[in-house]
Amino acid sequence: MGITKRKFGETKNGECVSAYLLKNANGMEAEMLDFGAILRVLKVPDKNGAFLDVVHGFDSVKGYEDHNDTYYGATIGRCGNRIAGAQFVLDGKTYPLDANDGKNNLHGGFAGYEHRMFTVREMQDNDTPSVCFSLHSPDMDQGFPGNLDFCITYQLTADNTLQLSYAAMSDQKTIINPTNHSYFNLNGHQSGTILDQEVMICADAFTWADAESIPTGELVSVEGTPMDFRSFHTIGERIDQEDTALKYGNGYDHNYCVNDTGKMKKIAALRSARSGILMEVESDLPGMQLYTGNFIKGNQTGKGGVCYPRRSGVCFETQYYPDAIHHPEFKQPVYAANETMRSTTRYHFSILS
């Protein structure tokens, strides 16, 4: 119970990364690195009583660097998901920014926070086990106007709870939209693809998105759709269903407008029968992508020499709606100079009755 530091290796630039093992009284674990904050191991017990690492990652520094576009784990900042046109326009004024995802922006740009050191400004040792990851990112950092100081919170409670705490400010108005982007598998990382699991959505409609995955502003009902995860549904059970809307994320990779915005609710939840495992999410953000690994190229060593197939993880990614700051209808991930963004994520873990 509670905190371990070790080294985990260097960058490509001689920078020392630390792995911070936080672990409670049930014996649950995850483990965070100084590089790009990144979640990296979170063992859980499954209805056996044995503890299964649910999330992708790598064994080094360098699986990490090399696999840039797979973010699994990582703290995603200064904005998350998509910028149409990768510019946006803020008091009159245009900001470019990087065209990583085709003409658009995704989760920052080229130099996102994921490949970043952080400094670890605080660290609670105790039954409910935390550290604080910091970062402070220059005036036009990735394109963004302001100095902005970001910093995440990872506490591990005692009802097997991982909680991850985001503040941010900045000395100008700016965009500040930061996600975490962990790859799921209840059965184990090592286990294969996540079709068998089953999520559900507390979500009546998701944002309508073209073939770049941007949104044209239209919420569309779940209903009668393969969208509605209202209820629980296998992952696989109409992935491949002939849809617009999935043939366009090539599967499930869409936000969904989740229902009583505002305050701290259940959004979402994930289970196995195989494990016995219920996930179960929180979040005060008014959006939350869902994606189940469309895009892994099956040629990635992992973390114990897997290689992970396919749609062999899912993520929660809590946020504000994709390209928002194009569609003012939307609530604004905008924040005044010296306003204070907050937001808080919570997995929540169990056993099926």
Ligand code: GAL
Contents of the next structure:
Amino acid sequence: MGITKRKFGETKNGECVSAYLLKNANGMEAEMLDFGAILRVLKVPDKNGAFLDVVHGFDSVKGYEDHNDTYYGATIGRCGNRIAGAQFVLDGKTYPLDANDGKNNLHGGFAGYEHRMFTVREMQDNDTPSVCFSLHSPDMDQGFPGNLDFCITYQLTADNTLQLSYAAMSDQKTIINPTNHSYFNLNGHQSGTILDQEVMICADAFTWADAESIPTGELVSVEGTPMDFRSFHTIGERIDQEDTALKYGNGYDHNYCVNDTGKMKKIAALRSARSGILMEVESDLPGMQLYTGNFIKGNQTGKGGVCYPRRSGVCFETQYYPDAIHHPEFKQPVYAANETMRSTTRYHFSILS
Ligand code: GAL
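Same protein, different state: after the form predicted alone, show the form predicted in complex with the ligand.
Time for the whole complex; same chain goes first.
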């Protein structure tokens, strides 16, 4: 139980990267890196009591440095998902950003938080060990205004919940919309595709997006469509149906409107009959991107020499709606100077009964 630190490797600039392992009394483990505040390993018990590592990752820093378009386990900042036209206007001033996804901005830009070194604080509470990773993001970092102090705390509780708590504050009005980009596979990261695993999402609607995954502003009901996960469906059941939303997303790559209350609530679940593992996702944000690893090219050697095929992991990216800054009708990820942004995401694991 508790926290163990070890040397993981070095960045190409020669910075020393450490791995922090949290372990609870049930034997569940979560390992994070101070490089990118990346969640690298998550071992949870299956129905036979064996521990499966249920997230994608790499065994070297180089793996993460070389593959910068999949964001395995990454902490995304300053703004998750897309900003149309790679620019936005705040108080009359235009802020150009990196166009790193066609002509749009994705996950903050080329120099995302997933490749930064974080400062670490360990909290040695043996029942619920936690590690806090903090980062100073200077004014105009990635093109965003304001000196921002950002931190993410990973905490492992006694009831097999991994909790991610974000806190950030800037000295100027700015956009803050961090998320975590873990790819889950409840049969183990090495087990192949997630098409036979079942998803449930507490959402009646999703944000309609164009072929570049930019929302049009329309919220579309999931009723009668392959986007409807209000009850459990396998990911593979409808993913290749003739459907415009699925065509534009190359599969599921959509923001669900998760029945916003502004409070912590269950928003989604993933389960596997094979391993007997159930994962429930909680968040206090209005949106969640369901992304089924459609762009994994199958050319990446991950942990233990495993090659991850297309659709071998599924992401549940808790977030403000994509491109919210261009849609005043969406809840805004804009925070005033000296206003604290706080948000929490929980992944709770149990065995199916
Ligand atoms: C997701 C995004 C996908 C893809 C992926 C990274 O969050 O919605 O379209 O860019 O990140 O490969």
